[in-house]
2 protein chains.
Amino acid sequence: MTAIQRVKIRDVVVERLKKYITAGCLKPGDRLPNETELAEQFGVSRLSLREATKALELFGIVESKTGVGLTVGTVCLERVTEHLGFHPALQNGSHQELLDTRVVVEIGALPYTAKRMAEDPTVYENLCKRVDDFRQTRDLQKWIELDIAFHRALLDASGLAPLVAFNDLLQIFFQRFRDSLKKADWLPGIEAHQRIIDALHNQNVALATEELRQHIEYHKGRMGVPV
Amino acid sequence: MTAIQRVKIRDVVVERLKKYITAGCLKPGDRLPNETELAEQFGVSRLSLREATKALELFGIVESKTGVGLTVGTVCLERVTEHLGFHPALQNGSHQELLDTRVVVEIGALPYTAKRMAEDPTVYENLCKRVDDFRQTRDLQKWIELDIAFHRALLDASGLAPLVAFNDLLQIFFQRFRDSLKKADWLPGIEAHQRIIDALHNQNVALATEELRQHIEYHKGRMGVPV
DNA sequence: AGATATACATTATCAGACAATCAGAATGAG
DNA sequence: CTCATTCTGATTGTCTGATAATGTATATCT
């Protein structure tokens, strides 16, 4: 049996809407035709079109205001996180895969970070400040936030915005595991953070790489059971 | 003026649905009440409930099958990235940034690919076959497809599915640049592909890395003007 | 017992209607 | 003329009701 599956209209509409936006090079804030017109254009009922737009609206890809119409929205990952952060249904690839992916992304960015660090002294200073914040915090929940923020800042310092966006998505899948960590598990991480940025500061990418790898993989044994 | 904003019913329903899932500790695959029942329970019309479920379905948070009903779904990174091509980080990223991001991702995956290649001989064979396909093609459009497919396969061979998903996203933004390439620009790429997988086959990750870096950056000068 | 056909529950999609809301035009007052 | 107010048209938000498509489970027949 060929695993045919009924193509649902709204999925087609979703794709066509996305294509409509990209094809027209529409930017956030740009107006879209109204529902009736789009529905007619796509040859579907207004309801089917609505189901598509409403779904996209949850991502922020489009926005709709009563009495105004549809506009292209600004995708912000916070909104995505908000909807995906709640626990039950996210269990994607194995933890190992996700962990390895993080290693690839974060380590791959290090050379770029080192380069920028050499050019701009504030980069190192800002990262140091983050480690200091870490040291002065006792609250577990705050630590989790700071840890995420640090790794994000480290990536951000590379100047590769796409990687930062991708990392934000990955973090969603790590959220659950962070919550299960104990206070003691975090302590070694603080100095590891410091060693990483110090190595970068000294333009020793190889050392920073090794420190970061160990730092990420340190959690491997502590996070829940692999698939 | 307090920025009051009409609370849309479907947003309330979305929240209640998420709460319903978390409160009941429902796991992927678990059944939900049917649409009419849920609508009644939430005190909204079936349509409003549908708009909420359909929106959540785009994320994979819930799944619905005709004739079966609603079930709790599994959120997977692939599905999320699939719809996130509109993220500002990707749209506003300069060509240089996107190119660097590709370098990070593809090179970072090489060690994993090499490892899998050592364990499974078919990995190398499959990649070789792709290069052969390349050699026997004269059509420009076909070359573009094969090139995308090759790089995708190379990533896929690493076993890191999240990276593949991210790469798929990136490729969207390289599409237009590929179209601007001439036939002659592609010729050197064929053998570069071969050299990369051969180096991996010999477990020479360093060489593969250097080949791949040069291969990707070869296009740098040929692709449109940097931002 | 096994294969086939039927019935039922459920979602998918549609059409039409009315209410709520907003932006801008028309109107009026000063 | 300028500003505030009202009105109007456009657009989305929500509802009701109905029909088609689909998958599961039951019942039926061989």
Given for the second form:
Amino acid sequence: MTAIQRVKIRDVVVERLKKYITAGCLKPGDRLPNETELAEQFGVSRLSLREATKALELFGIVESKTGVGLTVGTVCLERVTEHLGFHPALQNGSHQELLDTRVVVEIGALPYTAKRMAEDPTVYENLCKRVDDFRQTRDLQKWIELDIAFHRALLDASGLAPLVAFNDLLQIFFQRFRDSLKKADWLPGIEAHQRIIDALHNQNVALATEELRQHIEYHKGRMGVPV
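Follow the form predicted together with the DNA with the form predicted alone, if you could.
If you are looking for partners or other molecules, they are not here, because only the chain is given.
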């Protein structure tokens, strides 16, 4: 028989606070009732209320300032993804699961990146600059850092900020598969990056999609994962 887990009062208050914010259509900067008023409204102690607000402050959902009190904050997606990085699904995910996740996340952004390239020529220029940086490095660690930065910049070019934040989780991919990267892989990787952004620049999303898919799935062959 599975034991019934006890629900912490703090977690209950966290959920109530989130519902209070959404039900009231509150926006960042809007004032919240003070601790005493909220504790009375939720029927909990001020200590439990304070524990809940501290938990929400961690992710920027609420803010507490001296002389101002509690206000609605702006969710910090970087903090969210930093903590999600310790989630078992990411820590224990198989090679294929992580690779497939990259395919879904990055390919999904390509049409938006192509659209922004058509509107703003500097998007393509900035990505080309990153490819040029690849060509000048001779250090494996630096190459990996540039690879992470390139794929993040490719997503950033889509203008989909939440997607960029969640993509940061995939740095786990680079950390875990670092040993699969050899100097012999550098040149094909650089050229693949260039072909991807050239296809987007030419508004050929289908070609960019195929190039990116092959670029990511290349690692499957190196690690014995079925393609």
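Numbering follows the first chain given and starts at 1. Just so we're clear, the structure is a prediction, and the values are computed from it rather than from any experiment. For the two forms, the rigid core is made up of the largest set of C-alpha atoms that agree within 1.5 Å on superposition.
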- Query: Taking the rigid core as reference, does the Cα of Ser158 move 2 Å or more between the two forms?
  - Reply: no
- Message: Once the core is aligned, does Val13 move its Cα by at least 2 Å between the two forms?
- Response: yes
- Task: Determine, after fitting the two forms on their core, whether Arg195 shows a C-alpha shift of 2 Å or more between the two forms.
- Result: no
